Amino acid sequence: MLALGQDEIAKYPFLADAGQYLKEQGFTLEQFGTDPDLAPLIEKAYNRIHAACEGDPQSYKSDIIENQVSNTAALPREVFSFLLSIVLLKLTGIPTLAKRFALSEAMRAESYLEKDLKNISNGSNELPIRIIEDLFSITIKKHDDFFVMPISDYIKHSVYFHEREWKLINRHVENGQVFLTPHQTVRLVRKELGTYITSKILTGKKPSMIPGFEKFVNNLLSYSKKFSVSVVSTGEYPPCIKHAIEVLEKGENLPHSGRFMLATFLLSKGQSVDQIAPLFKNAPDYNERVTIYQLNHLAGTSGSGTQYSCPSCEKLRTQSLCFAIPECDNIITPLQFGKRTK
């Protein structure tokens, strides 16, 4: 376990053992429902989920400021609602919510580790650095500027982008070492991290409910209807198509480019943008506003006014969103499905 401080527990509180640091706090969860001036905490942690859920983590009020936490009673009203969130998600269990919010909090501590690291000298072995490497087996060395790892570990890492500019031909690389700015290095995790802080939800054991704890978790649930997701039916969709789709449907995420073919695939065959949206809801990044921007303008009714295409075949298999099966039958784009073989 890494040794942490309080600055660091406040900022990575998915590092700490959360029933030891409440035993080392004196506090109970019983007590966090009945008693009036720790109730406000169950409050901040709901807060804290559904800004996350709402894709606007910036509306949680964080008692960090300036990367440090604004003065000594704030650190337990942060960490305390991090682990009450993690009760109230446990309580309530809707994964979709678990998912959010891990992703949110994967976000925050991305934010921190990225400060962090800009702030450590060439040669230390300073905690954002020990975090990247105990939590996700990276080698990582400060160089100048810059952040270095093994070839190795870097594909290992990047294989989740599919973007270009993951690509290893577009990285600097010297003497089989990767060269990543901070931000690059910590982005580098962010799906890791977020599975981190899901596991933390999901395979902890659920709690019995907990009197004061009621209201809430009646309102997660409530709130959770927003992101049921009706079921597109893909019986003559190809394989790619509905590889997304499930994906989206278990909630988990689906890379831009993924995101991209789904949302152009569904343009081309005449569906609107009001039926595609609800599709992504499940996302933990959803955010509807943006959703609705996002495909208006592939769709050419905002902007340019260019409805963009499907990609083909061949370059959804440079992105890994290529699931062939025998039905494909040597089509060129994903739009000829079916087509050929009638």
Partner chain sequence: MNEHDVKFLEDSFKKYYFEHFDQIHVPKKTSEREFGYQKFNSGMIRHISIKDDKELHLLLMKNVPSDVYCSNAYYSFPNLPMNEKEWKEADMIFDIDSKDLHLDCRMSHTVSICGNCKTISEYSNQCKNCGSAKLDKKSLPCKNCIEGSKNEVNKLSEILIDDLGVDKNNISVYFSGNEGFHVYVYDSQFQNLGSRERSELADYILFKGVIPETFGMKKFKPERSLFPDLSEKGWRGRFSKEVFKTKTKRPKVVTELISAGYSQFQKYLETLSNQIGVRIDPNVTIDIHRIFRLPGSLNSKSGLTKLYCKNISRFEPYSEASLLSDEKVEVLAQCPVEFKLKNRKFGPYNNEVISVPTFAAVYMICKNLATVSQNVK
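The structure above corresponds to the form predicted on its own; please give the structure of the form predicted together with its partner chain next.
We keep it simple here and write out only the one chain, dropping partners and molecules.
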């Protein structure tokens, strides 16, 4: 865990250990639900979530002004509202809300991170640098007005950008390092910052309801209906495969395990590499040369002779790729879906 100053916790509240922070401040979660003096803070948290999900973060009144917390009393309020937001989202358990909230928080943090990066001195190892290193495994160093990082660290992240300016060829590269402005440095990790915050909300057990929180949780539950998309799962493909195709069609990132499942499934169904390749066109890191190579590799046509088989449902469950429906009963691989066996 990074050691954090007071201002820093307010700017980057996702770095704080929630339980420990509350303890240090002498509070328990239950108090927020029952103590009338603390109740407005839940309201504030609710507004923070609502504003984030509406895509209108301005409507949430932050107590941080000009990169500084406006006054000492405001600081805990700011941190509490974040931590309570997380608790509310955990209690609600709706991934869409968590993702929207996380993305909005990531963008808020991004603007602080950029300003903080600009202000640090050469060769120092201040918080923003450590955040980037701890959270994203990118080693960066300040070098005049730029930040330098190893090329390999840079490309691991930059391949997810469609825009050509992110290609290595369009960057200042020297002696194994890439040079980026503070703005570019922060942009490089925006998506992953969102993912990091999402994982903070979605991992771990769903806590049991805290008295005084019900009203807000219920409000969020009914509010979330607005974002629900109904997945109709009928026809020849099992839900896991349909879901993967949908993710790709939306141009969202499908993890490697998901791509592996989809490709091996379709190859086993007799589709050719040329038929499958276009499915990946919208992936944020799409590259024709690489897609064809990888599909040929999985099909065993590139020389290795090994055709990879589609993972089992059990494996897919552990990879969070399974979206089982009643028709999935008693099958052990997605390939058996729809084949009625008695």
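Rigid core here is just the name for the largest C-alpha set that superposes within 1.5 Å across the two forms. Every value quoted in this text rests on a predicted model; they were computed, and no experiment measured them. Residue numbers count along the first chain shown, from 1.
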Lys281 C-alpha relocation of at least 2 Å between these two forms, rigid core basis: yes
